[in-house]
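To begin, one chain is listed below as structure tokens, in the form predicted on its own.
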Amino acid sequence: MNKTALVTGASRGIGREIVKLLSGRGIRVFATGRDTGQLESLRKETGCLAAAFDLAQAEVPAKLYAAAKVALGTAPDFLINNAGFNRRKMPVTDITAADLDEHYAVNLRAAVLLCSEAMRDMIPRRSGHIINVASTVVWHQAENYSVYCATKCALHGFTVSLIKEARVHGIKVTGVYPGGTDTTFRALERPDYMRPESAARMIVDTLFAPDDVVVHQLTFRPMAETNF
């Protein structure tokens, strides 16, 4: 399969496993995250292309997308906005302007700007698939996660609108809402939660649905999760 992909948040966890699965299917992948060492080990393991970028900076998404196009030799067929940020649990009384800004920058702004870049290439060729990874907090909010919930809900709202804009151009868009996953994204290990490999498999499978099918919303949880 002569396809290309750009995957954010690929240093660890679900994003890293997505890169492994795509590379195993013969997809040429440009992987990015903030950890140069982890990206280098992923490059050696999978043969993917990789470079570190900090999506918290407003000018970076456009630079990242341009770098991916150069490295891949073409615009990506698949854009997977997997990068996410959650500083810590915090009650509303502890929230600062800086907390709002840093969550918004990664969880919403970076994804929106990357979608904008990708759509400019996908519209003329009338093909492509964009995946925005949110969270089940969109459906069932949690106390002390108000800023994270708010920014992921905003990403959901953007994705629903993007679905309607993209479909008239033959472009697929999928919003993904994973439940608890045992990754370093959370402070404590949760072996009862989903393995990142399992979550990645669910996400990648949407890219290989029949041509006449699009998965608009994909929600999945670990069997052990009951907080909904």
Ligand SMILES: NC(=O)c1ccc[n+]([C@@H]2O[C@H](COP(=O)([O-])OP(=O)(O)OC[C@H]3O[C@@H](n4cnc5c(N)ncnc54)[C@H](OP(=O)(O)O)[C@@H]3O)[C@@H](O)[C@H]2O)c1
The other form holds:
Amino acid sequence: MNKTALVTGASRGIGREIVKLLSGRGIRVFATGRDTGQLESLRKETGCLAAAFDLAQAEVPAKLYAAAKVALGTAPDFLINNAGFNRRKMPVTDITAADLDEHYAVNLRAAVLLCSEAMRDMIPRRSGHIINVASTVVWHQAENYSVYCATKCALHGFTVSLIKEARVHGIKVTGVYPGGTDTTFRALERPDYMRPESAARMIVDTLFAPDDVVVHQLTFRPMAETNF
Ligand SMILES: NC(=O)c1ccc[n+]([C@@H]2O[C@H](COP(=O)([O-])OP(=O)(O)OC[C@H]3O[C@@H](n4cnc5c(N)ncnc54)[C@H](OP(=O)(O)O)[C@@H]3O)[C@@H](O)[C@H]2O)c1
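Switching forms now, from the form predicted on its own to the form predicted in complex with the ligand, please provide the structure.
Whole complex next, starting from this chain.
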């Protein structure tokens, strides 16, 4: 398949598995995260292009997008905003300005700015597909996760608006809402949660929906989870 993709949060977890699946389908992928060692091993394993960028810095999303375009030789057909984190469980009384800024920068601002960059190329092409990875916390908020929930709910709000703006230009947009997945996202191992490769398969499959179909919202959970 003669397509290109930019995947964030690709050094570990769900994003890493997304890169493997896309590369296996012949898509040229630019993979990014911060861990250069993990990115290098992914590059060797899949043949993807890869470079490290810290999305917490405001100027980085534009730089990353430009670097991906140069490396791929063209604008990406698929943008997968997957990078995200939750630093720790924090009661509201413990939240600091630094906590808020850091979560906002990675979980929301970077994704929004990358969408903006990608839309500028996708609009004249009248094609493309953007995926924003949120969480089931958008539908079911939990105590002690208020900052993470707030940033993922904001990403959801942005994505719904983008779906409407992009549709008139023939561009597909999907908001993804995974439940618990057994990655390094949390310190604790959760073998009862989804395997990252399973979550990645659900996400990648939306890119291969029939041409006349767009998946607007994709929610999925491990069978162990009852937060619905
Ligand atoms: N695991 C779950 O249960 C779960 C559930 C719902 C939603 N999600 C969402 O799914 C997405 C993927 O999560 P995951 O479980 O695969 O997490 P993960 O294993 O912790 O991987 C997170 C990825 O995000 C990257 N990242 C974090 N901060 C970054 C920064 N400042 N700059 C650039 N990259 C950064 C990491 O890169 P480095 O390691 O190289 O820094 C890593 O590649 C996230 O958006 C998460 O919120 C996860």
